[in-house]
Each structure stands twice: as C-alpha cells, then as structure tokens.
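Let's start with one chain on its own, the form predicted on its own, as structure tokens.
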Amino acid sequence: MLIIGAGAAGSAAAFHLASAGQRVTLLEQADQNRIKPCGGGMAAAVQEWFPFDLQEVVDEVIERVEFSWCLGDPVVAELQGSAPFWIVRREELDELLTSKAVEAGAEIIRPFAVSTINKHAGHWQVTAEDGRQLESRAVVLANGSNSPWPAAFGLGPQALHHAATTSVRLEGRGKLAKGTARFEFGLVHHGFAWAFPIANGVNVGVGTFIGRHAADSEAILEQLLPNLGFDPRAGQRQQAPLRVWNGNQKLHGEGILAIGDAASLCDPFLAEGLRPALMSGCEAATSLNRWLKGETNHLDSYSQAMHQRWGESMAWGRRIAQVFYRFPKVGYQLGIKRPTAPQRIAQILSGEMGYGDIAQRVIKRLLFQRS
C-alpha cells in the first residue's frame, strides 16, 4: 500500500491502515517538516476519529469570533457548544499523525520526488526522480492541491476550482486576544482575511474564491497587519492556490483514491481545509482495509461516504459563496451581522451544523433583499 504525500490526510490514511494490520508505506517529497503557515483550524470533533489524544498539538481553543467589515463595523460570537474549534501548527500536526502512522507500523521516505505512477499486471508502480520505483496492489493520492495525478486518473472534478490564497506567519499576538480568532470581510474582492492565534504567534491569510485573479495581498496585508498590531512587513509569508470543493465526483478508482486537497475537498466558503483531510483519510482508510482483505470489489463506498458526510453540506456552501462574495457588502449586512449568523458560522466551524441547514434561508435572503 502506497501513500503518496504524509501531510494530514496521507497520515491520518496511512495511521488507520497500519493498525488494521496493513503493510503501508508513505512517499513524503520534502526530505523533512517544514513550516506551513496555513491557519490550522480544526474542528476538536475531529477527535473522535483517532485513539490517540491530538490536544498536545493544539496551540488554542477558540472561544470567540470576531468579524469586521473594512477593518470596522465589529461582529462578535461567543462559541458556546460541546465542539469548539482548535488551532494548530499543522507541521505539527503532520509530525505527530506520521509519528502515530510510523508506531502503527508504517513506513516513511523521504525525500521521494513521485515521476511517474503506472499500472501494471494489476499491481501499481510508482517511480521516483531519481529512478527508485515501488509497487504496490493501491495507490492513495495525497500530496495535495497541486498534485497532478487525481486529473491524470480520473478522480475528483473535472473543472478545478481555485482559491488564490497568501499566508503570513508571524511572531507575538499582536493585538488578537487569547482564545479569539478573525475573519475580515470588505478588504479583499471576493474573498476575506483571517488571523488566527497559535503559540507565541499568529497564522494570518488572504483569499480569493471567486474569479480568476488573485487579490493584491501585499496591499491588503499593508492595512490589515497594522489594525492587528503588527508592522506591515513582517511575518513568513506563502502564496498557493488551494482546490476547493467544486462538485460531487468520483475520488476512487480501480486500486487508486485521491483524498485530501488532491481530492478538492477545501471548503469553498470558509476555506476549512484540516476536518475534510482527516475525514478522507479515515474513510479511505476503511474502504482500502475491506478491499484489501478481498470483502469488497470496488472502492466506491469511499466516494459514497464523502459525497454524503462532506459533499452535501459543501454543495450549499458553494452556493452560498457564490452569492455572499458577488455580494459582500449586502451578505455582511444581512448575513454576518444578524443576530444568529455568527453563532452559525461558529457551529459550522466546530463541525456542529452544516450548510444544509442554513443554505436556503441565507441565499434569498442575500438575493432578494440586495439593493
């Protein structure tokens, strides 16, 4: 079994197959961790999905949201529920699922630059830059949103749809209170900005998820750092596109599953990437241990299970920024700032509801009341 990518998801794959007794190995290209400065926000009902306690990665909890128009016009929910959200370093997070993977029975290496991956005689051969080639009965694509292999294969949607998205990862806190995350709307065109707390820093970024340009990040970045106290210039910053959900497709094949970024599963709202990543690890996990063991034919109850515990909720929440980033102005005003809206948002981040449950109601509102 062939683990292509041992960031989160790869992991969380990898981890489950090897305690369920399978021989797993993880290709990693980058020869050790480096910093990622992502948000790193997760929903702690992730927990449930794993025997080992994640907390010790978990830099925050978050208690409190704050939004803001423009940098003004202040918006703020107070999490109150049985799953908050947690922030966390997701170099961190990656060690620790490889390290759980690895004790599992796992192996790791690393560097391993994936040339080629091909089918032969019913077994897969993956082949390295530099001439190593391994087989294996499956293959799980998971190195993410600029991962070739899912459109070569079939898997995922056809019509990629991209987050142009800039991260910033600084040192001290700023003016950002303990236990309180930010979401920006009004300074980025179709998009937003958002700050959250990790120990003795702070994660901050910029997307865009409508359209095909990017948005100025250093411009934006040059007022929102100042109004989070911190100089307009500092912090590590890092400019990718990030897949997001864009539609119910196939993520299996015969032997092959794409999970992960490398599958578009990224939140096309709120840009929530780490919950869908170990989710996909978890279900691929499941369906290649049955396949494996000869209980099943096929692969598709891993894409059943993803359309059904994570595509439908996204498949509204696409709708929902369709509408909320043509219309920013209007969907703050008679979105972010009515009474229960934050509280909403707050719930779907914590993995307590999903779009489904709002959807209707948000989108005609947003339509028919826009002037």
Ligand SMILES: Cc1cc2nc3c(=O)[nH]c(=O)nc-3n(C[C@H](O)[C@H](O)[C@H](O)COP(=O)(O)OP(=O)(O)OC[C@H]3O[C@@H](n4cnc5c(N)ncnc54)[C@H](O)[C@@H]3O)c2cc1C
Second form
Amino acid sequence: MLIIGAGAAGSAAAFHLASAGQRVTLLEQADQNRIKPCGGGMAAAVQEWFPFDLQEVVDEVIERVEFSWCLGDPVVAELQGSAPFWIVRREELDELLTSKAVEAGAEIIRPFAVSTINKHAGHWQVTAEDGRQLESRAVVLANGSNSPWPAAFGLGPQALHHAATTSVRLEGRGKLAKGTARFEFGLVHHGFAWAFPIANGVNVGVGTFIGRHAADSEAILEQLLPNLGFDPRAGQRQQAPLRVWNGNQKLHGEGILAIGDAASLCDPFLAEGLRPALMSGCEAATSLNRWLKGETNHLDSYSQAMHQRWGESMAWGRRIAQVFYRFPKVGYQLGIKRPTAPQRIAQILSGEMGYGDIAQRVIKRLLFQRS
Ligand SMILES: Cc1cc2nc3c(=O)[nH]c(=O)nc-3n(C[C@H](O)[C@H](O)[C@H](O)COP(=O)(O)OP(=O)(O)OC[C@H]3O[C@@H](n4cnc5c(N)ncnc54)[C@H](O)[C@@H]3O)c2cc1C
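Moving on from the form predicted on its own, kindly provide the form predicted together with the named molecule as a structure.
Expanding to the full complex; the earlier chain stays at the top.
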C-alpha cells in the first residue's frame, strides 16, 4: 500500500502498518527532511502510541507557561507534573518515525512528488511529477494542509477552514527562560502568538484562526521580538496555511484514507496538529491492517474512531474558538487568567480532558460576562 507524505502522520501510519507485516511504501516529495514551520509542542502522552522512545527528539520539557496581553498583564503558570508537555525538533521527529518505519520493513521513495491519483480497475494509480507510476490496493493521503485530494475524493470537510501562520526560528534564547513557553494574546487580531524554546534557539509564531485575512505578522513580530530579547528583524519568516478541523466528516473511501493535516484535524482553538496527526496515523494503520487482511470490507472504523477520539472534542473547541477570538480581551481576563486555566489547557493538550468537559462553562462565561 502507498502512503503519500512522510510527515508525522504518514510516518506513524507506515510504522504501524509495516510492524503489522503489511507491505508499505512511503512517497515523499522532499529529498530530505527540511525545517518545517512547526513549534514542535506536543503532549508527552503521545508516547503511549509507540513502542520506541520518543525522548531522543525532545529538546525541552515545558514546566512554566507565560501568558501576556499586548505584552503586558502577565500570567505565569507552573505546570504540574500530571500532563507533561514536550518541545520536539520537528524534522527530527519526522526522521525518527520514518527510520522506525523503515526498520519495521517499510520502503521510502524520495524525492517522489505525487501529481495525480486515479482509481483504475479497483486499484489506485499514483503518478509522480516526473512520470513514475505506482499501483496499490490502498492509498493514504498524508501530504499535509495543501493536499488537493481529500476534497477531490469527498473526504474531510467540504468547506476547508485555514488558519494563517507566520513563523520564525531564532538563534539564542533571548529572554525566554529554560523550560518556558510564552503565549501572547492581544497583539494578534483573531489569534495569538507563541514562543517555544528549541535546542539553541526559539521558535516564534503568529497564528490567526478566524476571518479571511492573515494578521499583519511583520508588525506583530516587530513588537514581539524585542520583548523576547531579539532584534525585531531577526530570523527568516516562513508563512504556511494550516488546515483546521471544520466538522466531523467521513475520512475514508474505498481503499483510501486521509490523515493528519490532509484530513483537516488540527485543533481550531490552539492549532495543535501533531497529536491528531499521530493519532490518525495509528488509527488508520489499525483499520487498514484489518481491511487488508480481509477481516472487514470497509474502512469506516477509521472515521468513527477519529470522530469519537478527536472530533467530539474539536466540535467544542471550534465553538470556544469562535467566541474566544471574537472577544479575546474578555477571553483573556475571564479564561486565561483563571488560576485553573493553564492546567486545563495542559489536560486538553494531553488528551486527559476534551473541550467538551469545559466548553459550556467557558462559553457562558465569555458570552454573558463580557459587558
Ligand atoms: C507555524 C506552525 C506552528 C505549528 N506548531 C505546532 C505545535 O507547536 N504543536 C502542534 O501540535 N502542531 C503545530 N502545528 C501543526 C503541525 O505542524 C501539523 O498539524 C503537522 O505538521 C501535521 O503533520 P502531517 O504529517 O499531517 O503533515 P506534514 O508534516 O505537513 O507532512 C506532509 C508531508 O507530505 C509531503 N508532501 C506534500 N505534498 C506531497 C506530494 N504531492 N507528494 C509527496 N509528498 C508530499 C510534505 O513534504 C511533508 O513531508 C504548527 C503548524 C504551523 C504551520
């Protein structure tokens, strides 16, 4: 079977399928893993989905979270140990997962930039830009937020919703203390900015979650970077659209599945995309393995599992985002500044809680106390 895209989602699926004895080929357009626009923040809880140690790609464990509103009104929260949060170097995470998939028996072909996918006589034909062609019984779409194929094959939301992001990777730590992540609300209209530590530097990003227009990230970075102890023009900017969750939809067809960003799984409130990418990779592997072994003749167990394990919480996350990012100042005062908020966020990011567990209280608070 063919997996298109060797990012977090595709590599996780390849590892589990190859470990189950399936013949898997990963097709990746990039000749090597390049720096991806990703903060690398990931709950340690994902470790339970893999039999090998992920800690070798962990740069830092977050112990403290600092929040600010327009660079002032700070809130500092010490994270309690129950739901640890890691910062991983993103390209190393992808590399680790890919190499474990290959060790388990998967093949990887790179560079292989897929240009067309067709179904012919019950088989999927996948063609590269340079004309190479492969065939298989099943295909997994794991090629991220720009994938055209989920919509073409009727998988995932019909109306795609994108967050607009700008990120910059900086050398040196500036004023960001060890083990600390920073979130800035207020400077970014309909979104937030973040600064996460990495080995010898800091990853800074700006994300806008509602509305059609990206934030004026340059103006925001010019204010934020000096506040973090950097030159306002430091680092190279990378812009990337991020497909976010927009409704529980079918994620499978006949011998085809969409996973990770290609399936629009990213959290619409906090932009968490790594955990759903890994979760969907693992769930896709479970369903496909049973299907390929002939134990079932459809793949709907994959869509059902993702709706239940992820979509139910995201439906509430989207409602919270719609209210929070419209009234962010109220959200900051009544939500973020609550003593219990950082722990709740950590519990949501680790999967210990879903947005549904807090949503009704949060939305009521935001809607009725904003006058
Ligand atoms: C600025 C920014 C910061 C973020 N920070 C965080 C964070 O801190 N924590 C978090 O949880 N999430 C974060 N996210 C989200 C997270 O990065 C994504 O959700 C995650 O990368 C999804 O993984 P994926 O494997 O689905 O897609 P990707 O990582 O995008 O992998 C897709 C792969 O497919 C390949 N590909 C694409 N097209 C083709 C083709 N035609 N043929 C062959 N191969 C192809 C690509 O080269 C790529 O390797 C962030 C996103 C952005 C943009």
